[in-house]
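Only one chain comes next, encoded as structure tokens, the form predicted alone.
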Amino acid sequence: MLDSCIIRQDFPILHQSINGKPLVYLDSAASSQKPLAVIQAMDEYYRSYHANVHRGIYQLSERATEAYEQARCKVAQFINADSWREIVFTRNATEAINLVAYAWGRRNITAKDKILVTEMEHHANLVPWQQVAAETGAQLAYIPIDERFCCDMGAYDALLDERVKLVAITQMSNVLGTILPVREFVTRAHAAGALVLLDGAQGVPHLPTDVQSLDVDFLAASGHKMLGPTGSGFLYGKRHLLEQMPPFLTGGEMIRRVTWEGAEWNELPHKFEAGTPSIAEAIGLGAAVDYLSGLGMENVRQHEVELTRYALERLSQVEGICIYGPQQVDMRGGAIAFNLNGLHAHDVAAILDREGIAIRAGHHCAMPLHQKMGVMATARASFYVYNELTEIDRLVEALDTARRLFGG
């Protein structure tokens, strides 16, 4: 088990008050806070060895290149990729998914094909496939969720035929907290001849993730949700697939040779990293991976299980609350969406902010899912390694205050 009291000492931003009350940060599903190790790693790069990577025959550039590529190796090890060449740095999971949509989707998907996504997808793993379907004439079909807020695997089997070219699923829902049985999805998809893209934006920061064991073909993740800086993320792709894909962007760095007549692409993964990359951000992401690895992802998961179990128990005691997502903690992560009778989610969030508590309110970039649930918006509290049980008590007390203020 993690000692959150000790962990909190590593996060400077948490040591402040909001409206005269100690900050309770419960919005890590949107973006996590950063430990000193990440802040210092980026600061050290800018103070001591800032230079462009891969291009300079001088010590600063060589040191920057080494740190940048070491970060790539750390990410590869963190998700157990077969090779560092299977890791492409991107700005976030959204860019990683779009890379696959453009470089693989538009090249391999045709009018006779189908793409499957779940009804709980974030817009980042929905809109790119809507665009591919619109441009190619392919059919986009949705795997429904059932009354338990889980995917209907029977419906998945019915949709999964020889026309399906790609199954694009979330590892963990950013609204419902639902953890999908990824390996089961992959086994069935591969048996039907389809590839699988996994949106790991929520899963990778919170769950032990082994891409070789899961056998996913692509995985996208955002660094800023896993203690790293904004503007950092990565795409994992099986090497043979990445080799076959054309570049996403073209220009400098991603080339091997350019003539007046054309160009030859660089080797993996550099052919997908055009221009000067986000060097400091990649180094910061590497430091975040080191931090999480030091904690142990099994411990991260167990800590969040305990927080989620306690939160579901305490929140269920709030009068007039409606909680969305599975009730079993082994089927969900530490993001809990809810509504209070008669209160708009934005009003709830505003009142909680007065109490020094930061939560999310809105559709959480999952508008179709909210439409299916019959609500325009939800409030969402989400937990991470630095959260404590006492903060959940503060949340419940503030929700009771909100209910009383609005006459509930």
The other form holds:
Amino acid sequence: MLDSCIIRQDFPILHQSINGKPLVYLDSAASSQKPLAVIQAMDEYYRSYHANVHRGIYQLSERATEAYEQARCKVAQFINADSWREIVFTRNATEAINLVAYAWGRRNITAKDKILVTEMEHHANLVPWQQVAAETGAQLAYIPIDERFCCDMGAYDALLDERVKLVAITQMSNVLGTILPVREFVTRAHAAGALVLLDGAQGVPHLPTDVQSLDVDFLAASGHKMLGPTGSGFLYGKRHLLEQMPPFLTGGEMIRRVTWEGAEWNELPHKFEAGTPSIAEAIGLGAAVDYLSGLGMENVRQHEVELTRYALERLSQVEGICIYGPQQVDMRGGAIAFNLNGLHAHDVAAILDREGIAIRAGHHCAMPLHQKMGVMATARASFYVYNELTEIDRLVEALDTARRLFGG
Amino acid sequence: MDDLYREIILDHYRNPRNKGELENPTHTFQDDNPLCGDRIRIDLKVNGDGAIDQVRFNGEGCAISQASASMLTEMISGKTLEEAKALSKQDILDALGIQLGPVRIKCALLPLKVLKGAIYGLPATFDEEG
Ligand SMILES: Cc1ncc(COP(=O)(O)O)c(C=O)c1O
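Switching conditions: you have the form predicted alone, so give me the form predicted in complex with the partner chain.
Below is the entire complex, every chain and molecule, led by the chain shown above.
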């Protein structure tokens, strides 16, 4: 495992008490905390070289442009993209998915076509496709999950005919923790002539991700879930696809030339970055990627495997608990959804908060999935590089407290 | 131990008053709070004098929403519709006697919203955050 004692020193927010108890932050799947390196990179930009990018011919602007573009190169390297031109900065994964839905989906999907998504998608990778389907008349079909909380690959094959234009799937479920066999999905989709969009909002922060070996056509991710700032995210797209796509938003920055009659688009990736971008956030994301690369994504994954293994073992001993997600740690990440018998998830989260423990409760932006599981809400604990085994002990103790409070 | 889960709230949650449904309600309404998944239905039987003879609530959700519904049924039993109409969100919060953040206040006020819906026959609109 990673040495969380050392790592925790890099995260100032973790050193505080909530309701008189040391904070245990178990909601990284919603948003991760930020290391000093990220905070300082943004601070330094604002203190010493803030200026707009791509425009000024003075030093500050040149420095800002260089840092902004360097961040893009870091992201490209982090996911092993072929070129920095394939990385478009966005505000978050949701915006990246919408970019594809607008600039590619509405152009290429027609009433004859089908879009496939899984039943475990976050609303961010579901609602945009419902909209594309509604506007184009295309059919949206759901790849079912089986009783092991994994995708039913046989059902996927059955749905995958020549009408399918796009398969939009998550790399890792934000509720169940399930890791999808992405390569398998891609091979079959490509054989059927469909493209694959991977929602990497949960996968990219926690799993080594190589877009070339996965061969995905698009990948969306959010910076704030991978130690970076809010307002940072990116879309990866294969170059030939991005080249063919019209801009998503239009205005300044994304043009090469404008006349009274019209405009000529800028080259990739600037064509997709209209207006002044989130410069500090991109620089912060670059620092986050450096931090993660410094730890090594294989080590990050291994750390979370150990946390998840221990958590599943301890949690399964809590009386009246129901855990939603795969049992085997190699098939899942460190987001664990559960319910305590007879308790609403909100009450569980509120009592844990009294103990200084932050978890999420609700439908986690996956309402259809909860409907399928027959529950209105679940509680969810999720882990990252700064979590330690002793925090899982605190979680388990607090759950017993909750059970006693309501059981009596 | 927890202010949020005062004994009175736990008591109403564990032993809800007036839980169930009425055979032939004169007024009924149901609503939910999709964010948390709280669901409340309220049935009323109002007599010729405009008084609430019988009230039942049904639903599922967190302790705050369910306790709030149970307490509300006690507050309106035997009251006139006019008196029930006059209930404000502050009356509910006073009865619960706890401080609630912006998310949980929706749970606390859902039963009142449903009651107003039953009385007026449509979803009530009031500012839950304020
Ligand atoms: C699987 C998944 N996809 C997409 C998103 C959306 O991320 P964002 O809100 O940062 O756009 C999330 C965030 O909760 C997620 O977990």
